[in-house]
Structure formats: C-alpha cells, structure tokens
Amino acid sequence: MTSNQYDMQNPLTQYPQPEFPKQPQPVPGLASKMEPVPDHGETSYKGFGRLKGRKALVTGGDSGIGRSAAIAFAREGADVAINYLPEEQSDADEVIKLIEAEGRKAVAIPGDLKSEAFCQELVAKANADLGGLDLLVNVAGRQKSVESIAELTTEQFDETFKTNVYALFWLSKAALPLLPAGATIINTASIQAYQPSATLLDYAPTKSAIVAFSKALSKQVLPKGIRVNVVAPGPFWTPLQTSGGQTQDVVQEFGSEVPMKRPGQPAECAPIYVFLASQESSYITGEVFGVTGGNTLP
C-alpha cells in the first residue's frame, strides 16, 4: 500500500479506512503481518537533502512511526542507527536495507529499553558506529489495553513507565554529553496525553509525562544550543495497536473516531520529524506538534 504524498488529494480517502480485519499478534508485533501493511514511506517519501551529514539514533526504528522517521532521515542524507526488540529483527532487516539503499550508513542495535545499562550502551554504540550523534529520536513505546484498573497489574504499570518514560530519561542523559550545538532531541507523546482513553490507564499518563519532561528539558539544554520538541500522534496504523495496544474489536474500527474517519499511516508522520530535526525549525523548541487526524490538541 502506497500513496503519493506530494500530489494534492483528498486526505479523507488518501489511505485505507475501517473496517479492518481482526489481526491479533503477540507483543511486540510485526508490521509485515498487518493487514493492510502500513505505509512507512518505503516508496512514497522523497528526500531533499535537509539532513545531509547528520547522525541519528531512532528507537522503535523497525516499524511504525520510528521506521518512517528512519527512512525519511536516510533519504534526507542522514546516517541512522535504529533500536528495536530482538523479536522484531525481520522488520528491522527491511529498514536497514532501505537506509543502505540511499547510500547511508545503517546501524542495527537490538535490545530492551527497560534496562538503564542497555540504554547507556545503545547511545555509546550509536555514537561510536556513526562517528558522532546529533539527533536523538525517541519513538519506541509500550501500550497494552486493559478494561479495568482491577486488572492492571503493578508489573504492567512498571513496564509501561520504564519503556515510555524511564528510557527517555536514560537515553537523553546518556546522549546529552555527546550532542553538539545544533543537535536535536525529538520525543514522541500522543493524543492520549490530552484525551486519555479509559483502557489506557498506564499508557496515557506516560505520554503526559513525556510532554512535561520535554518542555522542562528544552529549557535546561537550550543554552547549549540543543533543541527538544515533541510529536503527539493520534491513532496510527502500527503493530503497537494490533499486538494488544487495542482490543481486536477496536482494531476493526481503528481511526473511525477521529474527524478524518481513518487511522494515520506512519508515512504521514515522517515529515514533521524531518522538519523538527532540520535547521528549518531552528527557532522552535519546547513545543508539541499534533498529528491527529483532526482531534486537535488543546
């Protein structure tokens, strides 16, 4: 499934609308097994050299929004390291080939972000293998739908916060001594930070924390010439949803609740990551950019 992102067209019909088939997957899920397969910009994204010579680390770079950002960065001239879970290797292999097809250096670093030690190793390896680091893009996240607080375990609550919030803290802390003036950190929140769903009692507050953390960090690091911004997506068609992030009944109608009546495709998120990574956004820091299909942020 592809769409030309550059020709004017009706955004309501640009990509598939529900109803979608039920398609349960074990965590963390694979993009290659989704129906329809998401568009990450594999054939649709065109680069214009806006990130020439840049060196990026993207978490969750195997699929979903992270994959779309990694592909776009490479086509804009950046070398890219991606992180993902070992179970996602087949998706990651596809991304590595796409990055290398652009003549850019690709680095694959599997591992679990719930470990502080691994987060430190991840930043160090990305910096060493890329020959520097000037873009840290935190996309990886954990989401599991639970109907009632009575069913939400302390273990799940802890895992969600470690993946979504603690990892962001550990990665930022490790990366900042390496980042030069002009570098950028881009974090990924969600519409859930502002319009939380009843079934995402652990996930939604992690996204609120990401917004507050990023705004505070942006003020702290600006004197060093480093910018920090946030992308807050709405419902996007990624393995996060089909592997337990939503119930299968919700998956069938996924995206129908927003004004556009469809989920976003990862390729539709990539341009905002490129803009925030590039020097074109040099006067922007501490801001949150919604990509929500019409569910506007406050």
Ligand code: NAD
Given for the second form:
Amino acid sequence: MTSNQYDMQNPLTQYPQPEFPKQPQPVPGLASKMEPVPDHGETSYKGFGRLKGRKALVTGGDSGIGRSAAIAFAREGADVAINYLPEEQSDADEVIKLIEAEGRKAVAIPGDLKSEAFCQELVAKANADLGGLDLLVNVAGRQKSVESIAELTTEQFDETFKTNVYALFWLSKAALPLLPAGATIINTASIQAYQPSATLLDYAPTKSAIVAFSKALSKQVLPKGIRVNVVAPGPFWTPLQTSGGQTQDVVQEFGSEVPMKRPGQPAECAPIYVFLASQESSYITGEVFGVTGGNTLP
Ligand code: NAD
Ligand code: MG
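Could you give the coordinates for the form predicted together with nicotinamide-adenine-dinucleotide, as opposed to the form predicted on its own above?
And the full complex, kicking off with our chain again.
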C-alpha cells in the first residue's frame, strides 16, 4: 500500500476498506505480519525541515502510530530514539533503518514501560545517546477487549493502567528536568476517552485519564516554556487492534463504524504529531486533537 498525502483525492477511497481477513497474532503483534500491511509513510512521507536538529523519544515507535511519527520526525530533520518491547525487535529494526536512511541518528531502546525504573533508564539513555531531549512523544499503549466485567481480571486492569497511565507519569517526571524551553510533550489518548466501547472497560478510562493528566500537566509546565498536547485517534489499522485489541470478528469489519467507513492508516496520524512537535504550534497547549474518520470529539 502506497499513500500519497500530497495530491488532492477522495479520502473515502484513499486507503483499504473492510472487509479484512481474520489475522490473530500473540500480543503485542508485528506490523509486518498484518494483512494488508499498514502504511506508516515509509515510501510517501516528505520532510520539509520542520524539526531540524530536534531530539525525540517516541514510545511505541516500532509499529503503528508511533512508527509513523518516528519516520516523519526523521524526515523533518530530527534524531529519534524509539522504545518498544523486545518481542518487537524485527519491526523496530525496520524503523531504525528508515531513520538512518535520512542521515539522522537512530537509537533503539527496548524495554517494558510497566517498570518505573525502566522508564527512568529509558529517558536517561535517550538523553545521553541523542545528546539532549526536546520531544517526549508517548504513543505506547495496551488494549485487550474483554466481553464482560466478570472476565476482566485485576491483573489486566493493572497492566493496562500501568502501561497507558503510570508510564506517562514516570516518563514525564524523568524527562521534565531535561527538557528546555520550546520542548513539547505529545500524549496519545483515543476517541475511547469520550465514546467508550462496552468491551474496553479498562482501556477507555486510561484514555480519559491521559486527557486529564495532559491538561493538568500543560498548566503546570507552561511557565517553563514547555507545551503538552494530546492526539486522540479513532480506529487505526495497527497491531494493537488486530492482535487482541478487538475480537477477530470486529477486525474483519474494522473501521466500518465511523463515517469514513474505513480505518485510518498510521501515516494519516503523522502530520498532527509533527505539527504539535514543531514551533508551528507555539500558541497551542493543553489541547486534544481528534483524528477520527468523522466521529467527532465533544
Ligand atoms: P501498536 O501496537 O502499533 O503500538 C503500540 C505499541 O505500544 C507497541 O508497538 C509496543 O511497542 C508498545 N507497548 C505496549 N506495551 C508496552 C510495554 N509494556 N512496554 C513498552 N512498550 C509497550 O498500536 P497503535 O494503535 O499504533 O497504538 C499506539 C497508541 O495509539 C496507543 O496508545 C493506543 O492506545 C493509541 N490508539 C490507537 C488506536 C487504534 O485504533 N489503533 C485508536 C486510538 C488510540
Ligand atoms: Mg509494535
């Protein structure tokens, strides 16, 4: 699949529409094994020097939305460190090659964000290897659909909150003393913060928490010249969804529930991350940006 985000065209038919094949994979899943393989902008994203010399840490940078942001950041001139889980090394290797192909520095730091100690190490290593840090981009997340509250375990509830919310707190806390004025933090919520699904009883409230955390943090750190914003995607074609985030029946029809009748491709999320990272968004902080295929945010 090759995108072209620069020539005018009908967005309804720009990318694949359901029905998709069933394609179970063990969590966290690899983008390379998806059918169709997602478009993260590999062959299409053009850079215009909007992040020249910037230094970014992107969690979940191996696949999906994080990968599209990492590729776009490198094409815009940034050096990029990515975090992911060790099982995702093959997806991460592809991203590292793409960043290096731009002549930018790429740093791979695998590890589990559910550990506070690892979150601290991750920030310290990204800062050391990149020679500074001015973009913290939190994209990693965990989603597992469960039909009934009776089957939702305390372990899962805990893991989802640790991955989606606690990690954000730990990474922000570790990064803030290092971030200069002009730096930005970008967090990733979801349409689920506002229109929660019945089967995402643990995941949806993590996304509401991310919105509130980000708005509060934006007020706290603005006096330092640091901005915090949030991207809230609708249904995107990524391993998170196809590897347990939804049932395989839902995967087959994925995206049909939104007005655009198709899932977003990760490449369609990259430009908003670039905009929020760059100085172009200088007067914007504490805001949430929907990228939802027409399911509008409140
Ligand atoms: P993805 O599977 O490609 O990315 C999620 C990444 O999270 C994984 O690649 C993995 O590296 C990382 N991750 C998960 N658990 C981790 C852990 N314990 N430690 C370290 N890393 C861990 O899927 P995606 O859809 O691109 O997800 C990116 C973000 O977008 C998530 O926060 C997700 O909640 C959010 N989101 C996705 C959708 C969608 O429809 N795909 C919609 C709304 C929001
Ligand atoms: Mg992944």
